[in-house]
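Only one chain is included here, represented as structure tokens and corresponding to the form predicted alone.
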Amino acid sequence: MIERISAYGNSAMLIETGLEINRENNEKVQFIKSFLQNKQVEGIRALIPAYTSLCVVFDPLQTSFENLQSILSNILAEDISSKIQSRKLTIPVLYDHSTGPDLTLLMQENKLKLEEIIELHTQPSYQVFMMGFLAGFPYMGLSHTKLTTKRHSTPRKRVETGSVGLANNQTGIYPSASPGGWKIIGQCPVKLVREELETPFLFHAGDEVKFRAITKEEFEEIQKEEKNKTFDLSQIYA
């Protein structure tokens, strides 16, 4: 389960589960994170998951690298297949040239029709590998191989809030307007950051996500509900 454990300065350790970005290695990361959270190990200050690694920040006055290493040895033989518990979300997206400025480019580069792009993007169940580069931005994978595409060599100066993008074999959603280089194929009208909630971010690492194509009318209705603060978030949870 664990490929390598190494010291990360004098108050952190890096746990690596493999080199390849895939569902299996990321599920191991999520499992180890949950294991440590459930153990409530004294001295752990933060657990920071990435694609294939988990950074454990700890207080060296309360615990040690050796102590944490000993605790982790208990999970080496664990079977995680039946222990991964993920939230399931269904996210509405308007796939349209008005909301997806890179649709035409992707159609040309990947030799696909618009209907094929929509079908291929809504087909898989994606795993949220990690959160970054903006607060609330989910890195999700893996996209269908026919949708594989490179980032723009020159990022846009502004990508609109809710924009759904593709980069390599991953997909993501911009939680706020920002510069960005992902190929934009649509837009989600649901707010990804909700300051009024105790946990403000819509996505968490380890979530399972499906995309659902919606019409312009549905898109505008959800936007209206979000503006009036009447949108029912339970609609997106399976």
Second form
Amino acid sequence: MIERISAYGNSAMLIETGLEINRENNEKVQFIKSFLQNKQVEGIRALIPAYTSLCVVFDPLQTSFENLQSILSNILAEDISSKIQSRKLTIPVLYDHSTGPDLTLLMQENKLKLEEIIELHTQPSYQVFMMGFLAGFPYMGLSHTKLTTKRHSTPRKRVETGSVGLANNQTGIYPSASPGGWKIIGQCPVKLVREELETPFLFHAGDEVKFRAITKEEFEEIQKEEKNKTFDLSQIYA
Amino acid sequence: MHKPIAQILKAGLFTSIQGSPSFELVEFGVPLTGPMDSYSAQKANKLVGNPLQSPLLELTLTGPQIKFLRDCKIALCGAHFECFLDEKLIYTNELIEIPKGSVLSFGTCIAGCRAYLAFEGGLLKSINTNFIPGQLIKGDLLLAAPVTTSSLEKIKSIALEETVMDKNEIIVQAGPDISLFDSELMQQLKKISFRVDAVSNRMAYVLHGADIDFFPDSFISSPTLPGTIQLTPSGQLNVLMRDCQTVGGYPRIGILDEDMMNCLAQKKPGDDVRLIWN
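Return the form predicted in complex with its partner chain of this protein as a structure block, the form predicted alone having already been given.
Full assembly next; the chain just shown is listed first.
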């Protein structure tokens, strides 16, 4: 379950679950995170999950590296498969040259037709491996090998809010406009930063995600509903 | 609605409101934020009788110009600026009574890089008409929380560390990825004097001087905390600061404690620092 535990300064611990980005290593991260949450250990300030690692930030006045280590030593006995319950999200995307400025480039580089890109991107069920880079940005994988692509060597100066991008074997969505290097193939009209939610972001690490291709009309309809605050989120959380 | 306590007449290089760092949303990629030099910020709050983490102004190298719209009490700590209330020179590390209508201006930054201006009661975080997240601009209005029966006496008794402005030795602890680096490389790092690059900001300090052409083949992005020293493929060191991203793809070779982060936060572009590996 745990590959390595190391100190990260005086008030944090880094737990690593493997040396490769894949579903299994990331599920271990999510599992260890919920294990520690359920134990309600006093003095834990934050649990920050990434692809294959979890950072435990603690208050050294309330707990210690050694104490956390001994709590974690009980984790082997737990059954990972029965514990993980992830939310399932379906995300509408308009794959179109107006919303996906890198579609043409990707079609050339990967020798694919637009319909094939859409087919390949909407086919898999992705896992949100981690959040970061921008507040609310979900790193998801793994994308189909035929869609594997490099980041732009010079990042684009402005990537629009909601842009859906590819980088290596991963896919992600920009929660806000920002400079960025991912290859943009479409746009999601649903806002990722949502003040009305308890944790104000659409995605959580560990979520299962599928993409659904939508028409320009549907895209504009959702945009309008988002503007009027009438969009029903239950369409997303199936 | 409270009446504004002050207005920004000139923004200065980078003036922002900083409060208590928050871990609450860090797992979603929201930076912790907070004062770059937490001791100086706490000291300013202590002088005006605020809880030590109360939101206050952080000023960087070129100070702002501020007009006070009400009578109030302030304190200025951290970097040593030439500082004037109307025409009169005022001093850091003191409680200052401000009459309504007066204007605070800053001249040369003599030592350090960041100063903290605390208002009695503490500032409220998000109120400005022209608010760009983090950075205040000309015309912004500042709101202060109402002053409650002061806990000043209690707060006065708290002992605080000092940030040393002219210290250039930064003590580094081993980071979680130090095992990726061999002892020869570490020996090399110990001999180098680094220079603070001009792009350094609240997200990261960039240190030049290392000429290291070592970078692990594959490094998987992993959580990062303020204080972390990353080695980048170009051989420079990034010291992550309070607004840093929450995950990063460079190996974490070292980490600074709170004391050392405060110390580094007072270095300005062009300053030289030595890293002492603990």
